[in-house]
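Encoded as structure tokens, the following chain is the form predicted on its own, with no partner shown.
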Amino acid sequence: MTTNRDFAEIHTLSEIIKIGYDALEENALTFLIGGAESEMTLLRNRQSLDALAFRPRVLREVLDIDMTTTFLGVDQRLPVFLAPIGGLTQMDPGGTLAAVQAGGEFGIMGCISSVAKPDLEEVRAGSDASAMFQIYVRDDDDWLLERLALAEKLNYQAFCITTDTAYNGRHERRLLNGSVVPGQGLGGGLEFQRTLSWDTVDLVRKNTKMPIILKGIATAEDAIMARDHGVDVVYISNHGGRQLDHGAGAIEVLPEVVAAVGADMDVIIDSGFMRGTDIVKAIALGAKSVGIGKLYCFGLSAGGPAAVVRMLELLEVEIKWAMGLLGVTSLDQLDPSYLRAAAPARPAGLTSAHPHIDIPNPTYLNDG
């Protein structure tokens, strides 16, 4: 982590990404920017966002723009949350606590992972900021219900069950550089993750009044199942391309899921979102809130919570400018009529959203 820097002097997200990139050790960087096998899903996350162009409306009064929203009953400064990341201590020693503190200072929610450090109790002891708790099931039903009861006791805003990690994604980039060995990944106990079913969802629903989120939904069919089993929020995610290779880009999945559940439940999304314009596109397609992962990890690496807060301030500027130039003054005015399909202007990759930064070895870029 880089310190002793005045982040108020930084005026672009690209600068924070560059500082954070340069500060990361190789293993941490490989974890952060890599994906599964051929990394096709990872590239499609970016490509599908780049393949959406705006349809702006003009001659509308846009003096005052409201970017706030309410999610899980909590007022949010932006329709953005900090997605759960397992390896945050590689970016900053404060790990999940640093992330939640940054989100709380700025005014958005974090989501902490059950395989991250510090754990949910230590995070709550260090911060009263709003946060969701995301769990990988690593033991039997009694263990799961104990975690559920603890999250409820500690006043987490929601209990988020990850649904798409019955098998760890095969991260060939990490296998090839020796930073992970076959079978290593999200901790032990994968056999329990492999036995998850809709009965598990029913068990959780029966034992809590907390909002339940299912993370990893990628089809309308499963979104409808989630609604029918009493789930409160559908979370579209492909782990940034780290799980199933050759999946669709996350935002490609969004329209069918929103159409399937309608106004019955909120839909949130992550995977590949790196700019304010990306956030606006997702809101226009019906997302309630958008998770950022790599972006705030680069912030943590660049300068801890202070850099994450500055990153969020700059993201807010980008969202405001995009909304103003589209001719809208509130999030609820955005809808699919503000988007059209378009050919991406450059190949997808780490810097396709931030082409002005000089990264010496972008690794998975396919533009040479």
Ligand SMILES: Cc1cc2nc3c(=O)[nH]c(=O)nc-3n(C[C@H](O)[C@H](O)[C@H](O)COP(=O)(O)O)c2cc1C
Given for the second form:
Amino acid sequence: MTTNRDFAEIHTLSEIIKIGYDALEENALTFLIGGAESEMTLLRNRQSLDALAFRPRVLREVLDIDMTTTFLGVDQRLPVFLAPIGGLTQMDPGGTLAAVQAGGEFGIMGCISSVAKPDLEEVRAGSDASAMFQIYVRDDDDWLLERLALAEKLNYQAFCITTDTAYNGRHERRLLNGSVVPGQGLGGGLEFQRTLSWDTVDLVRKNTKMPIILKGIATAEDAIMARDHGVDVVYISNHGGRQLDHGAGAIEVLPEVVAAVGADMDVIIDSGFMRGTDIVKAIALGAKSVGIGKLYCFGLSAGGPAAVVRMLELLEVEIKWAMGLLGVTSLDQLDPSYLRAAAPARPAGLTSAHPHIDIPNPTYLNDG
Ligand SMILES: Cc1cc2nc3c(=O)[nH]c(=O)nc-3n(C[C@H](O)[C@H](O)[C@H](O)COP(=O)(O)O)c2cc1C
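Form predicted together with the ligand structure, per the form predicted on its own context:
Now the full complex is given, and it begins with the chain already shown.
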């Protein structure tokens, strides 16, 4: 990890990504950037964002631009949150606490993962910033309800159940470089993930007043099921392309989900978001907030919370510029009329959204 940088001197996200990339040792890098099998879902996340172009409106006064929103009752400086990431201590020894602190310092929420360190109690002891708690169900109902009660007692903003990990993604990069062994799970307990059903959601709903978020929704049908089972927020995600291969790009799913449940509940999204323009596209299609995963992991690796805060400042600059050039001054003015279909102008890849940095990326399909 590089901590002796003055990140205020850095003016592009690309540079921080590059510093973070260079600071990661090979296994941590492979863990971070890898997707499932052929990495088609991962590539489509990018490709589908690149397949949307803007329809800007001009000659409107755009002197003051309001990028703030309210999510889960908490004021947010940007419509962005830090997605839950297991193994964050590979990017920075501060792990989840570093992420929550960075989010709190900047003014957005993080979501901490149940398989990341430090755990939910230690994060609360170290920071009073608002945060969501994400769970992988790795034990029986009693365990689940005990975690739920703890998250509620610790005043987490929401209980987020990840639903797209019935089988753990087969990360061929990691199998090929030997950093995982075949059949290895993430800390065991995977059979519980495989038995999750809507009954699990009902059990959680019955036992908490906390907002419930379902993460990993990829169809309108499941979004409707979520709403009908009392879920508060639908979280569209394909795990950044780390789970089912040959899925759709996440943003491709957003219109059908917003059409199905957007009038009744908040829809949030992650997977592939690497720039301010990406965020603006999701908001225009009806997302309430957008999660960033790999992007902020590069920041943590580059220089801990300070680098993540700087990244968020730069993301804010990009969002402001995009909104100003689109002719809108608040998030609620954005709608699908600001977008049109377009052919991506370059092949999708890990850093195709940041093409000016020199990152070796030899094994990404389609890349160079
Ligand atoms: C290294 C890594 C670890 C992750 N760990 C978790 C996790 O513990 N729980 C979870 O729900 N999602 C996890 N995810 C998925 C993220 O929450 C998020 O869906 C994904 O990173 C978004 O895609 P992006 O990386 O392209 O932004 C992880 C992603 C990465 C890259």
